[in-house]
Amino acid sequence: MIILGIETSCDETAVCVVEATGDLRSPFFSVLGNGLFSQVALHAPYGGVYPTIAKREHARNLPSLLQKALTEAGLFSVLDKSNSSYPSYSPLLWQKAKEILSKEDGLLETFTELVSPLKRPNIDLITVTVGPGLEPALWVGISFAHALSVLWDIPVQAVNHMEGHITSVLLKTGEIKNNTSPTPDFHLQTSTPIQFPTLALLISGGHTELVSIEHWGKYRKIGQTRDDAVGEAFDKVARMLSLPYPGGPEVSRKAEKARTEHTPKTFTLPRPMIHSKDFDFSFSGLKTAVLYTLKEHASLTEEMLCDMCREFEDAVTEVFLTKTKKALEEVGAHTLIIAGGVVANTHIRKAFGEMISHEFPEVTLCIPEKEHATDNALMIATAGYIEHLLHPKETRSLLKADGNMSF
């Protein structure tokens, strides 16, 4: 099955073409084409994602990313204008596509320029993120997918963004045998078998939650943040420390510097809710503790700054480890999945690797490769394929953005 994946939930615009084979026990993915545009530099002056800019940039970049992905996949084929079949789509279909795209400023023009001369590509399924995320951003991707579905007569599969993060662990870069492609960034993807029941810790800028997974498609949230998501907390602490945006990676770099240079310990921060009997999290109090501690110091030396970052990262990691240990025992999990943008954090990855190795050797730890940890279209195609295997007749052409979508 050839799948087109589309992701526009926040500030990453992404389109991919994936070939998916296998069943639920052993899915297999080969990336045929992949395009991604990060808006980080555009949002940096605002210290966070500005929804209006995100929406505009998605509309501006989706057509060019589609062209990139289709070209890499060998599916970009333009009709000769002198051919009697040009244009290749009926006026009725174009009118319907225009109605769909008219709500997204600037998208109709770039879409028409790219798609009108194209032959219908050999694609079996379109997958698109419908939530959670920024609704203005989500609608751009949904409209784009819906219009393509109408013109190409291809079914659309709605995808939960968080399920995409869960299935991102199925993507592993492998060696390509007999590869003759001139494009060096083509990757063969293989999957890691998942043994159920599974526990997933999802950590990102917008979400922090523990999810029990009985099997693919059956998810039960057993814990979540009561206030700030962990990625949000990292960014807010970074702003307090006058570190550049995006703040999370900057905090982690300073923390690692403190560990490497054995910086003396100056600060002690609380571990919020670490002893609570539930699986919920809270990071607002930890953030406030950083604020009050900083007020006690007129300025910070570089050593003190690095120590504060280390202590904050240690506090977050200890809470994650403690809650996850209890949840693993509660669920009786055979597999632990840790996914979401914050899992790119080196210290958190290392801490969980050591915890599983020493305390839960019977549990398989699955963490996405760093390039697949942040938002991307590959995980949307992967999750869409899983949904297709579960419900092959339930693809949807009528799609709706749900910024607060949950399991």
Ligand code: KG4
Second form
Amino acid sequence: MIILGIETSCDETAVCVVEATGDLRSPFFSVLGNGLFSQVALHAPYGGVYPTIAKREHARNLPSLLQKALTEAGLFSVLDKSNSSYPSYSPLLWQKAKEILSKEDGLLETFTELVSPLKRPNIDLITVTVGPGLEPALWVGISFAHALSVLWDIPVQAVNHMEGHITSVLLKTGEIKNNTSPTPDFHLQTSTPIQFPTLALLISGGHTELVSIEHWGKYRKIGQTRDDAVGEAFDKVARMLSLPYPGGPEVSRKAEKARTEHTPKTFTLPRPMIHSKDFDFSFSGLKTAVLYTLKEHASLTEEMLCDMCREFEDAVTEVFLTKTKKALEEVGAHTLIIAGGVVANTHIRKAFGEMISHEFPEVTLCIPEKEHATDNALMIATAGYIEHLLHPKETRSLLKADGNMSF
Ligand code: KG4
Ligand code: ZN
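Would you mind generating the form predicted in complex with the ligand now that we have the form predicted on its own?
Below is the whole assembly, all chains and molecules, this chain first.
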């Protein structure tokens, strides 16, 4: 089936077209078109995501990203005005779509300009993130998906963003698909076999959790952060060190520098909750420890800065390794999935690769490729397909943003 994926939960606006085949045991995805606009530069001056800007930018960029994804997929076809079937949509449908879109500032105008002359594309399912995330941002994507589904009469599948991160491991870049599209810059995706029970460590800007997965669709959260998410901690520590937003990649670069240059170790940070009996995490104390350490030093040399980043990354990684090992045993997992934006971190990827091969060789480690680790629409299409296979029902009437959506 051909799936349209839409993601607007935070500061990435993304739309894709994916061809999904196979069953729950071996789902298979071909990326036909993919558009992503990162708003990072716009939020950087605020040192974090500014919801009003995120909402405005989603409304501004969704239509052009839809155009890009459809064009790449060979599904963008504009009707000739002299054609007797133009305009192709009934006034009644337009009225319904208008009502949905007019709730989002600026969306109706950009949507109408793009979609009104468009021939209905051959799409079987629309998938859209409904939570967790920033509600005003989520609503833009939901309204966009809803209006398209009304006009084109296509069912919509509501998607949990965190399930999207989990299923991002099903996307693997392979050979380039042979097709007739004018812009064949997309890839054939091959699936990774997942064996249940599976454990997922989800590490992103908004979440840090350990999830036990009995089978697709059956998720049980067994641990979570009690305060800051790990990505948030990376970003806050970066800000204290005057590194640009988003801080994760910057802290990681400095930490790598300390490792390759064998910078002497000056700082020691705590490993919060590393020996607690549960599977919960806490990162606000670690962040505060960085703050107090910095207060003891009038200024930091580049070497000291890099050492601090390395020590912070080491502390986070050690906590994750210890808790995950315990959880793997508790769950009896055959597969470990690590997903969410922070898994773009080279050190964490390497540390888990080594840990699994030395201590749990019977467990398969599944980590998304770096390009699929941070927010994107492909993971929403993959999760939407999995949910569709589990519950092939119409969910248009259930479309509602849920900022705190949880497993
Ligand atoms: O999953 P994501 O794209 O958005 C949310 O759903 O939150 O994750 C974004 C987070 C940010 O906090 C960012 O700093 C962090 O992922 N991040 C990283 C790296 N790349 C992105 N953290 C550590 N190392 C990285 N290389
Ligand atoms: Zn995310």
